[in-house]
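Just one chain follows, in the form predicted alone, and it is written as structure tokens.
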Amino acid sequence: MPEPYGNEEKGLYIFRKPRVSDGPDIHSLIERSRPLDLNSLYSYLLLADHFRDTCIVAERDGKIAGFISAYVHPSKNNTLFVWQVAVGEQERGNGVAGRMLDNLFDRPGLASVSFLETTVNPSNDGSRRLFESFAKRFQAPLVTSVLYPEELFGQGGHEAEILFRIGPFDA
């Protein structure tokens, strides 16, 4: 049984491994975690069943409170790739995504992942200081660069992705 984490005025949070079941939900989160993008419900069946030992879900009251998707990089073996993080409205401010990112790097099928790779807009600072923090705690470099510029994202108005590279660490 995973470690529950909180305080009896704010609940307490379970972090585990997705199930399946739980797709529906992760969707409905993402919907509502807005800059996110919003892929297919069908997806993140797949991210809760194929990925799960790389992915978490934070649960308060039995209920999804957050979602992180993560995948080892296929061509980097010692890189876990973050994809997308979410935390509930009513969940922020009180370390979820944080303590998500810790509890991933706690399992022992991830023991030789020594890199986290993600990316992030310009204009989201919550995920910026995200990653910084978790670098800061890892006592890990933290190198950015633009992994996908603006101009492949087409007219839609999509932001640049920058490639955050923190590591290496000793998971």
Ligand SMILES: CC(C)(COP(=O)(O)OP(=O)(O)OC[C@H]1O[C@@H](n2cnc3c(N)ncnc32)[C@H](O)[C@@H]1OP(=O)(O)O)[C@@H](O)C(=O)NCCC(=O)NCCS
Second form
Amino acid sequence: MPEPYGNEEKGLYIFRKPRVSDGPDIHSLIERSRPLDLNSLYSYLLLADHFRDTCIVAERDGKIAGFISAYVHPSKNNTLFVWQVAVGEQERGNGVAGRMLDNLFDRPGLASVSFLETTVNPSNDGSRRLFESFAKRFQAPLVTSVLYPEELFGQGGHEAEILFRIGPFDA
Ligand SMILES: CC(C)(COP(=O)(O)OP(=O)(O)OC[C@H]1O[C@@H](n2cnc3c(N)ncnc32)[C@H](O)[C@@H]1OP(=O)(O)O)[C@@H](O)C(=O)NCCC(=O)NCCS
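One more: the block was the form predicted alone; return the form predicted in complex with the named molecule.
Next comes the full complex, and the chain you just saw is listed first.
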């Protein structure tokens, strides 16, 4: 298991697979993490249960400080699709999101994964920077394309979802 890390101000972070009992805290973290879409509590219970091998939480002082939901792409088994990334407001700017991604890709069970895919909303600088920085660390190409255009989301004012495909890299 990767080492916990931290600094004096923020204490130690532990990176681990989610547990079903984390579901309510993950749901609450996403609720506080605009502009992310809040899904049902049930969906976070399922992620923490059925998809625990491809999801990760960051824990600090027994509390959920960050969460990434991800799954192996159903038709590309060398590709991990990262769905939502959230870090608690007080914990941001500490490298937690980047470390969650790195820890996830360190898992022996994901050794055959050589691409990361995710979608980024055009106005979300933090999200874009997180994945650009990941691509740089892994020295992997990053290719972007429109996955789901704005029109698909109806009148709700939802931005387009831009696909970031990063890789190949050695997990
Ligand atoms: C986006 C988010 C996950 C970043 O978490 P974080 O732990 O603060 O990110 P990190 O500290 O690991 O930073 C990763 C990189 O992104 C950059 N970054 C992070 N937030 C940024 C922001 N708001 N604006 C510009 N750059 C940002 C960091 O400088 C760092 O770059 P570097 O590696 O070149 O130094 C967090 O702000 C969040 O939860 N936001 C709300 C939900 C959201 O928008 N999620 C993203 C959807 S995928």
